[in-house]
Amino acid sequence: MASSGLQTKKRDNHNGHFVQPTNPNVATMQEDVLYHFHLSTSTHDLPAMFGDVKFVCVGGSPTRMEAFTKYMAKELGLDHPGAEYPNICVGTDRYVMFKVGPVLSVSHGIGIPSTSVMLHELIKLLYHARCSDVTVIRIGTSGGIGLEPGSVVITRQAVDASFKPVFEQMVLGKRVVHRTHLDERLAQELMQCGADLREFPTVLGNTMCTSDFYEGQGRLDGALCSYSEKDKQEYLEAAHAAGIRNIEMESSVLAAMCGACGLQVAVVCVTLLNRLEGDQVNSPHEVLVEYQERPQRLVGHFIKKRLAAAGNPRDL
């Protein structure tokens, strides 16, 4: 029988509340080594390094997250000739991390396992740094369902391959189920940012999170395929009817873990193709590069609006 997990923990982090892991053991640790970040509470002054962070943007690609940092530096007026943005996690090759003003940019790799490891250490980092009122946003790519390539999807709910808004994992040999509801107000705020920009289609819809890129997403072009094209088409059409507008591999664990720890969280992904029309991404490279910049532009606009509304200086 499945037991309920993180869904029992609901915290409000929007009124000056500090980031708080749900694990009570963290507070009693003499030293906390964030191994995959190559950071530690005994070797690094985490409050001094990260205490002003208000926005954490995460994405799969290290290169994309570095580019986002440089983009935000210009948007916040913090860029200058010769400016460098060093990788804070330079001591490891697992993830990259960059910081500019109140914005932290972190890669999470591909899929739920890699993202989960990163989130455990990210949430503990924000806790040790005594950060408050933090918003976490995933900016990434996805396969669209019934949308034109280049559309940006803001996730209402992260659902599994059965279209249920849950994230399941095995803990001590037992199946634990976590809720994956995202912040509706934040999603609407991001939708408004898309309307402000008026540069590309922006839609609000459910996102299906899978544990595989090929069979798990109903592709016909993997090394294995145990179904027909008709089976695939019926499945994707059923997903569309259930309100699902894109497919990716990280949203459910992000929603479950960040939500449990009181972090306001959202997912903003561009679609690289319409899966109802095919399986392979075949747009020209320059077109794909521009597509991948769209979530960055939308989230950058959101961050600037938030800072302006708070009456904070550009570097907080």
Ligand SMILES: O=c1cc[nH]c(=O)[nH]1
Given for the second form:
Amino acid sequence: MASSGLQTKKRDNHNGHFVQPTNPNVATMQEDVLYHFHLSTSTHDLPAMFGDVKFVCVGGSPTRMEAFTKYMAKELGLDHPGAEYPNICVGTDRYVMFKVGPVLSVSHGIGIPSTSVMLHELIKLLYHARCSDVTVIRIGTSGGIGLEPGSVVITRQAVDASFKPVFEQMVLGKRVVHRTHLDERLAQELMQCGADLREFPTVLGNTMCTSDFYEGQGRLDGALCSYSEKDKQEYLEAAHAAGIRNIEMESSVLAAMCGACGLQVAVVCVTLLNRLEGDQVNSPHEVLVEYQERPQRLVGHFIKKRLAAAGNPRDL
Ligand SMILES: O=P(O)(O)O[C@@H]1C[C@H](O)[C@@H](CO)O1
Ligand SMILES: O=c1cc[nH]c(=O)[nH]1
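What about the form predicted together with the named molecule, after the form predicted alone?
What follows is the entire complex, opening with the chain shown before.
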């Protein structure tokens, strides 16, 4: 444990699983600079700032993550006239981070590399802050396969572009393969929240995580396209037959990294279009805004249910 600077509290008052980076070097560092958050163990009292965090919600868009914080403040009864929710990462424009009660909301940008960097620093932040029993949920957007636009998909398995439940990364020039395990019980709990709300279709399905929005997702409308419409259609139909119901760009790295470090993790994404019917995201702006709010409402309901069931957030 990096024990320098302002971090003096013991690991007490917790029942369960602490966040634990798998890298042993982190424990021996005198100072840990979380560069892309503009936070550090020697300049910030991370246990005081973040020690009560139980839920971390992440998504690509900074404004979505700010809106989610304001929404959660109202839902948790923590909002009051004049309340402000400052961006904790104000010293950088890489990511934004907001906190209300036990809920942390962080943006990750587009795609695996941006999300991976954010997750390295987020997991270390939660470790330095001595957080325990933390649930991480991605509240995102995606392209649906065979679903009515606006449907919400709760991910059963995050799979790669060849439909395998793995996340591959080059480490020291070698290909390293990580599992993309997601918590089945958490996914079922989230499905129940969709059923409680009954506001929009909610399905459990596999999510394909790609490293590109255009050719990587079989689109015909990018600047490059090296295949025919028939090839595209066959690929998406094969994906559907493999249980894939949506495509996005972050689920596999989230599953791999959070799963390895003792975090419960789930992915909840709304579908903006049905990819069997087209490639362009061309619904009116206000429709897309309302779609983006759906995962937020579902996850907000989930957090309230968990907190109500726990009575005391420390019992989570
Ligand atoms: O959380 P967001 O809405 O950013 O997720 C999806 C996947 C990519 O990041 C992006 C592509 O438009 O949207
Ligand atoms: O089609 C889509 C829509 C949103 N996000 C994606 O990654 N793909």
